[in-house]
Each structure stands twice: as C-alpha cells, then as structure tokens.
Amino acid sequence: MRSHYCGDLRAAHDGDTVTLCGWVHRRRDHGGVIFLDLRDRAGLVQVVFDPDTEQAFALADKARSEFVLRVTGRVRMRDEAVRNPRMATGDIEVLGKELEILNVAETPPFELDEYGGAGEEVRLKYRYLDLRRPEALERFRFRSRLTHVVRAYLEKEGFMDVETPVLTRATPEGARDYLVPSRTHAGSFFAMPQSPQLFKQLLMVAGFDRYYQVAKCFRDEDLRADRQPEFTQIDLEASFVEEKDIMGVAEGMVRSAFRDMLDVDLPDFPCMTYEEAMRRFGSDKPDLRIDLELVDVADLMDGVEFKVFAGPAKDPRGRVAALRVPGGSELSRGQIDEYTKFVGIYGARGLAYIKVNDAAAGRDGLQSPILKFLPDEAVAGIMERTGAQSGDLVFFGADKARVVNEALGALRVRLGHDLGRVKGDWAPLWVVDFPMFEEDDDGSMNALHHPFTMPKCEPGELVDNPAQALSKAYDMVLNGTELGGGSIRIYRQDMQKAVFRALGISEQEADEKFGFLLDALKYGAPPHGGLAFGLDRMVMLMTGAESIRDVIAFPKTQTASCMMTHAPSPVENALLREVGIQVRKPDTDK
C-alpha cells in the first residue's frame, strides 16, 4: 500500500513520487492550502494539498485528527524560510496528488503529542492511543534495539537462548506466586514463574554451559513505580565460573548497551560490601551521585537520658544514625515537617534535627528541640563525627536498624534531589557479600536472595551460625536502582540440604518441593552461577522514563489491574467447575 515510511523521507527524495500511509497528526488550513502532518511509526512528514487537485483537496478538507490516510504525491524541497530543523523531515514536504481516507476516527480523549496533559488512568484506559504518541513509540523502538544489542552480545559470548516453562510449581523466591488451576489434575495448581531460577540451574546440570533468555516473570506482590506483576528479565547462567566471571560478563553487557544505544562510556564499577552500603547509605542500592552519608552515633547516645536515642543505642538490633545536610540550616520548619511526614512512610516515628548556626560557638551556636536532652560531650561528639559546619543541618534516626536504614536512606535520596546534590549522569557499582539470611522478629531465618545461593562457608558452619553467614551474591546498581542481581549457585547436595535446614525446611518438605533439584545435584552438577537483569528497569533508566509502566506496552496499574481490558475479571461458574474451584466471596459485613 505504500512505498515509503513518512519519517524516512529526506532531501535525497526530492522529485520522487511516493505513496504514504499513516494517521493525521495535525491539520492546518492556511489561505486555501491545507497542510496535513502525516504520522507513522517512523515519524512525521508534512503533506500539502492545494485546490488544483480538486478531489484530493476535498478529501483533505474532511480529514481530521487521527483519520487513517493513504497519500500519493511528489517530494519537494521546502522554501528556506519555512524549513523546520526540529523535524527529521523538516527540509522537505510532499505535494499531495491523490488521497484515500482508509478510516475515520472519533476525536481522541487526549492530545497525542508532547503537550497532552491527560492523567495516567486515562492514558492506560486508552493505551492503544497513548502508544501512538511519538515519545511513547520512541521508547519502544529503543527497547527493541536494546534487546537486540543484548542478545547479540550474549550470543557473541557463547550463551545459548533456551526457553524454560511458564507453567511450573511454586518455589520460595520472596513473593507470592500467581497460581493456575489444572483442569486435568483436579485440586492441583501450576505456578507462574517468579524467575527461571531452578530450570536454568538444571540446564547447567545438563551441560548447556552458557544459557540466556529474555524471560517473562510473574510476582504477586505490592506494586510501586519500578514493579509490575508481570515483567521481563534478561536471564543468564554459566558453568565453571566464579563471581568475577559472571560480574565481568554482566558488566561488559551493560557497557556495550550504553555505548551502542546512548554513546555513553560508563565509569568504573566500584565494588562495595553490603555492610558498607547499609552503614554509609542505609540502602543496598545506593545512589552514589548523591554525596550525603549516614554516620553512626549510637555509642555517643547509649548513656544519655533521652530514651528516644538511648533505647535504640542499647538495642543490639537498633541503630542511631545522623545525616549531615550541608547548607541545610536554611530549611524552614515547614520543610522539616514535610520531611518528617516523608520518613513516616518508612515507619520512623519522628525526625530529630540540629541546626548549626555557628559551629565556632559550640553548643550556643546550635538550634534544636533535642539539645536540652543531650550532654555536652554527646553534642561535641556529634559535631566532630559528622563534620558539621556553620549553615549545616543534621538529621537523626533512632529505631530498629531496619527502620532507620529505610527512613534515612530514602530521606538521603529525597534531599539529594530536592537540594540539587545529584552530581553526574551515571554512577554504577557492584554490591557484594550479602548476608545469606535475614532474621525475623521470631528468630526464624529467611533467604535474603533465594535459598539456592552459595554461602561463603561450609555446611557445618552454616548450620551452627546461620546469622553470620555471607553469600556469594552480587547486585549491579545504577543511580540508586538495582539493575540486576545474581549469585554463584549451590551445586552440592550437602550444602543445599544445609541451607534448607537453616531455613527450617524439613527433609520431607525439601523432598516434596525440591526433590527434582536435590536428585539433579547427585549427578555431577558443575559449579555455576548467573544473574538476571530487569529489562524494564534498564529501559526506564536509559530513556529517562518516570516509571516502568512507561516502557511496558500494556502495563498494569499500581493495584495490579488493567484499565483497558478490565482484568482481572470474574469468570463463568461453568469454567470454575471445570477446574474444581469454588469462589468464596469476601465478607463485606466486617
């Protein structure tokens, strides 16, 4: 139906007769001459209709926004005075000779250009229209090219593309599974994979040596800007490797992607332990572009009478930390109150602070509601340890370590953006030496990553002291976002059983849930490891999108629903009976 894409026409086509298909992006009527900006996947081109071509002109007069047209005309150069350097096709235009209206369109519910101000709910309801916007289309063109670059890199490195099952069984990977009832096995369920974790390990047992997959994964968890119930990850696994080998491949892949896609050479990837990241930044994915850091001051507070500080300072699972904000004394009380509300989202019960009006004046140069509770030696210690200067402000967090880390870690990032302390474009790093387990309040252990991660100790040491065990895990972080995470895997049966014991999984339960894995480890499993990148997050970062919803063609809302198709939705009772399910309505009386 067409000879060229609209956005591909250039000065080299001057004089050519072309046939184009696309949508009316804009229509303008200037003194009896009609201008249509015709849009397709490749971009825009201006088509001009004058009254000399009566039939085409009459149809152009009827055309409106988003009408679907087929146009035949001659490419010509624009006059110098009206060339548009902001358009790729801005040096030329098409003089329309023939026009066919392939389909009419109602007026869209929002403008399909960069000036459209529709809310996300409306855009997601009419997602097929939202995706027509050039900005949205460019993101998906970018995503397609990025996937190609990644595949090409991994193929060059000897990785083999292998698909793993989407219908599998539930495995403990940190989130709830989406369950699928089986019609042929009444009362039994498949689970949608949270990742291809166990299958890619079994491929290593099978001798595939190097595997990758652009894999769809599913997690039934609470959502936020960088999470979706279904998402895509770049998954890879290799045999006979150590941490540095997988990290080298992954780093090379990301460098290649940034170089090819953005013409950016990423800086060095420093390596930081989990312990250091949490101590300095309150996060295992710190944004190193922000120079604010947390400082421990618990030892200065354990003897004070102020219980808000003294309690956490004496608690082995507590933390008291300070966050110095250079120039922060200019913050108003209203701004401080806003930051206090902000940390409350993370469980903090308040946000203490000290304003440093004049550091040389000692205690008399400080301003704070908490000063009356702190002895001179504690105040002097805080000033010295934080390095606070005149004009600074020092925030404090005192609570369980988890609460302090989450609250002050998030506050650090918020302040960095609010106060313009984000320096540089890209700040990658590796975070390593994660704990194997995190301890619940009841003393039980949970795997920090997943229970197939290799510990840095022997099985006996792991069982005797699981809380102190470190893992051979590594996360790649970029600008405060976890871009990918992985580990060396357990490849010995005795070690896998030891991890299950540490997690409180009995031999019977382990055999029931993971018998196929334990059996496979008996038959010569090689040392192996891997990593998975969030493709959606990667595209989000590289395109500057605000949310991964902007880079997923048909995303869900933050309530895990689809505004366009109204999914999830009830199904007919006949279908439920086929799979042996009876729906129990929620109790609305409570």
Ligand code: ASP
Second form
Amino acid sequence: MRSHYCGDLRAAHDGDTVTLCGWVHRRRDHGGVIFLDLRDRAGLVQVVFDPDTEQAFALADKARSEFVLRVTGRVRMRDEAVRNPRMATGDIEVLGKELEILNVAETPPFELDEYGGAGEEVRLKYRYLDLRRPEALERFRFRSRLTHVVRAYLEKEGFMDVETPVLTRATPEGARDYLVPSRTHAGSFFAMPQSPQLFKQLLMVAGFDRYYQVAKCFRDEDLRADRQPEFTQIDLEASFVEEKDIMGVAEGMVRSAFRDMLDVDLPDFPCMTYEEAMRRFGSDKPDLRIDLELVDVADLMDGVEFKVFAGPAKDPRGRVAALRVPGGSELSRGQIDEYTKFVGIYGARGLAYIKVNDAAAGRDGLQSPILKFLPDEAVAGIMERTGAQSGDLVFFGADKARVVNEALGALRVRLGHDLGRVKGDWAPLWVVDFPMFEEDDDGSMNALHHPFTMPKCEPGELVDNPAQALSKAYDMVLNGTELGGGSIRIYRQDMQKAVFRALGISEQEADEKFGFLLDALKYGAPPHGGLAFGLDRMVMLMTGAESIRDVIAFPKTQTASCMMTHAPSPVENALLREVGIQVRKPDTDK
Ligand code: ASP
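Target state, the form predicted in complex with aspartic acid; input state, the form predicted on its own:
Below, the chain from earlier opens the complete complex, with every other chain and molecule after it.
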C-alpha cells in the first residue's frame, strides 16, 4: 500500500513521489493550508495540503487525530526558515496530492503526546494506544534486537534452542503455581512452569549438551514493583561444566549484549561471597556504585543497658549494624523521620542515629537521642569502626539479621540516590557461595535457590548440618538488580535424595513429585549446570525504563490482572463442569 515509511524520508527524496500510510499525529490549519503530521513506525513527517488539490484538501479537512490515512504526494525541501532540526524529517515535507481515509478514529482517551498525563490504569486499558507512543515502540524495538543479539551469541557458542512444555507439573522455584484444570483427567491439574528447570536438566541427561530458550515462566506471587506473574527468561544449561564455565558464557553474553546494543564495555565482574555481600551491603544484590557500607557493632553492644541494641546483639539470629553517612549531619529532623518511615516498610521498628558535630570533641561532639544509653567504650568503638568524621551521621539497625539487612540494605541505596553518591554507570558483579538452605522462623529449611542446586559438601554432611551447607550457586548482579542466577546441579541420586531429606520431603513425596527426575539420575546423568537471566529486567535496566511493565507489551497490574481483557475472569458453569470444577462462593471459603 505504501512506497516509504513516513519517518524515513530525507532531503535525498526531494522531488520523489511517495505513498505513505499512517496515523494523523497532529493537524493544523494555517490560513487555508492544512498541515498533517503523519506518523508510522518509523516516525513523523509533515504533509501539506493546499486548496488547489481540491479533493485531497477536502478530505484533509475532515481528518482528525489518529485517523488512518494513505497519502500520495511529492517530497519537497522546506524553506530554510521553517526547517525543524529536532525532527528527523524536519528538512522536508510532502505536498499531498491524493488522500484516502482508511479509517476514522474516536478521540483517544488520553493525549499520546502528553507524558504522564493519564493514569496507568487508563493507559493499560487502552494499551494499544499507549504503545503508539514513539518511546514505547523504541523500547520494544530494543527488546527485539536484544533477544536477537543474545540468540546469535548463544548459537555461536553451540547452544541449541529447545522448547519445553508449558502444561506441566509443579516446578518448585519458591512461588505458587498457576494451575490449569485438565478436561481429559477431570479433577487433575497441570501447573504452568515457574521455569524450565527440570526439563533443561533432563535435556542434559539426554545428551543435548548445550541448551537455551527464551522461555515464558509463570509465578503466582504477591507482586512487587519489578515482578510480573508471567515473565521471560533467557534460560541456558550445559553439560560437563563447572561454575567458571557457565559464569564465563553468561558474562560473555551480557558483555556482547552491552557492546552491541549500547556501545558499552562493561568493567570487570568481581566475585563476592554471599556472606560478604550481606555483611557489607545487607543485600545479596548490592549496588556497588554506592560507596556506603554496613559495619557490625554487635560485640560493642552486648553488655549495654539499652535493650534495643543489647537484645539483638546477644541473639544468634540478630544483627546490630551501623551505616556511616558522610556529610549526613546536614540531614534535617524531617528527613530522618522520613528515613525512619522508609525502613519501617522493611520491618524495622525505629532508626537510631548519632550526629557527629565534632569528632575531636569525643562524646560532647556527638548529638543523639540514644547517646545517654551508651557507655564511653561503646561510643568510642562505634566512632573508630565506622571511621565517622565531623559532619557525618551514623544510622543503626538492631533486630533480627533479616530485618537489619533488608532495612539498612534498602536505606543504603536510598541514601546513595538522595545524596548523589551513585558513582559510575555500570557496576556488575557475581555473588557466589550462597547458603544451600534458608531457615524459616519455625526452624524448617527452604532451598535458597532451588532443591536441584549442588551443595558444596558431601550428602552425609548436608544431612548432619544443613544450615551450614553452601551451594554451587551464582547470581549475576548489575547496579543492585539481579540480572540472572543459576548453579551447578545435582547429578547423583544420593545427593538429590539427601537434599530432599534436608528439606523435610519424605521419600514418598519425593517419588510422587520428582520420581521422573530421580529416575533420570539413575541412567547416566552427566555433571551439568546453567543459569537463567530475567529478560524483562535486563531490558528495563538497559533502556532506563522505570518499571518492568514498560518493557512488556501487555503487562498485568500489581494485582495480577489485565486491565484490557479483564483476565482473569469467571467462566461459564458448563465449562467448569467439563473440567470437573465447582467454584466455592468466596464467603463459604472461610
Ligand atoms: N531455574 C532457575 C530460576 O528460574 C535458574 C537456574 O537455576 O538456571 O531462577
């Protein structure tokens, strides 16, 4: 229907007759001449209609925003004075000769030009209009090119793309499963995969050696800002490998993506143990662009009378940590209150602090509501260990270690941004030596990554002392975001059984749920390992998008529903009967 894209026309086309298709972006009437900015995937071009071309002029007069047009006309240079350097096509315009209105459009519910004017709900309801914005299109073009670059890299490295089932059994990755009722086996359910984990391992047993997939994963979780119930992974697995092999391939892939897409040469990826990351940054995905660090002070506090500190200092699961903020004594009472509220989100019950007015003046140079509770040695110890100088402020966290890490870890990042302490553009790293298990408050064990991760110890040691076991897992972190994670896997049955035992999964349950895996481990499973990247997060980070929803074409809301299609929705009784389901009324649920 067309000869050119609107946004592709340049001075070189001067004098050419072109046929364009697109949407009316803007329409202006200038004393008898009509200007239409016509928009398509490639951009905008100005089309002018004058009354001499009567028919086209009359139609142009009727055209309104977002009408769909086909225009034939001649490209001509604009007068010097009206050239628009901010527009890619700003040197030229098209003198419209023929115009066909292919479709009319109602006034859109929000202006496509005006940024941030419309609420997200409306924008998601009319997502196809929201996606007409050039910035949106640009992000999806980026995403498409990125997957292409990634695929090309992995293919070159000998990985092959294999699709794995979406209707399957539960794959334990720590979230709830989305279930699909079976009609042919009424009363039974498929689970949507939380990741292709077990299938990719079975492909290694099959001898495929190097697998990858751009795979949809489904997790029914309470959503946080950067989560979606369905999301995409770049998933890979290889046989006869150790940690360094998978980390090498993964790093190579990310490096080539950054080079090809952003012309960025990423710096070295340092390797940090989980223990160090938690100790220094309160997080297993530290943003290394921010130079603020946590310092442990529990040993200075276990004898003090101040219960808020002494309690956690004596608790083996507690932590007392200090965070020095250079120049922080400038913070106002209001700002400190604001940060206190902020750490409250993470369960912290307060945010103690000491302002250092004059470091040389000892106690007298300090200002703090908690100072009176602290003996001289404790105060001197804090000053020495944090290296606090005049003009600084020291924040404290004292609670269960989990609360302190989450609260001070998040505060550190927030302060880094608020106080302009984010240095450099990209700070990648690997976090390694994760604990194999996480202990719940009730003492039960959960796999920190997943139960197929290889422990660093023998099966016997694992069963005897699960809380101490480390795993051969690794996460790639960039600017405080986990880009991807993976591990070397268990490939021997005795080890897999030991892990299930440590998790409190009985042999019967293990057989029922993972019998197929345990079977496969009997038939010559090779050593193997892999990793999965979160593609959505990677695109978000690389394009500077604010939310993961900006890089997913049809995302769900924070309550996991689709504003446009109204999914999920009730279904007719007849359909339910077919799959053997009777829905309980919510109030009979209790
Ligand atoms: N299946 C894991 C995940 O989804 C990644 C991996 O271990 O390869 O996080």
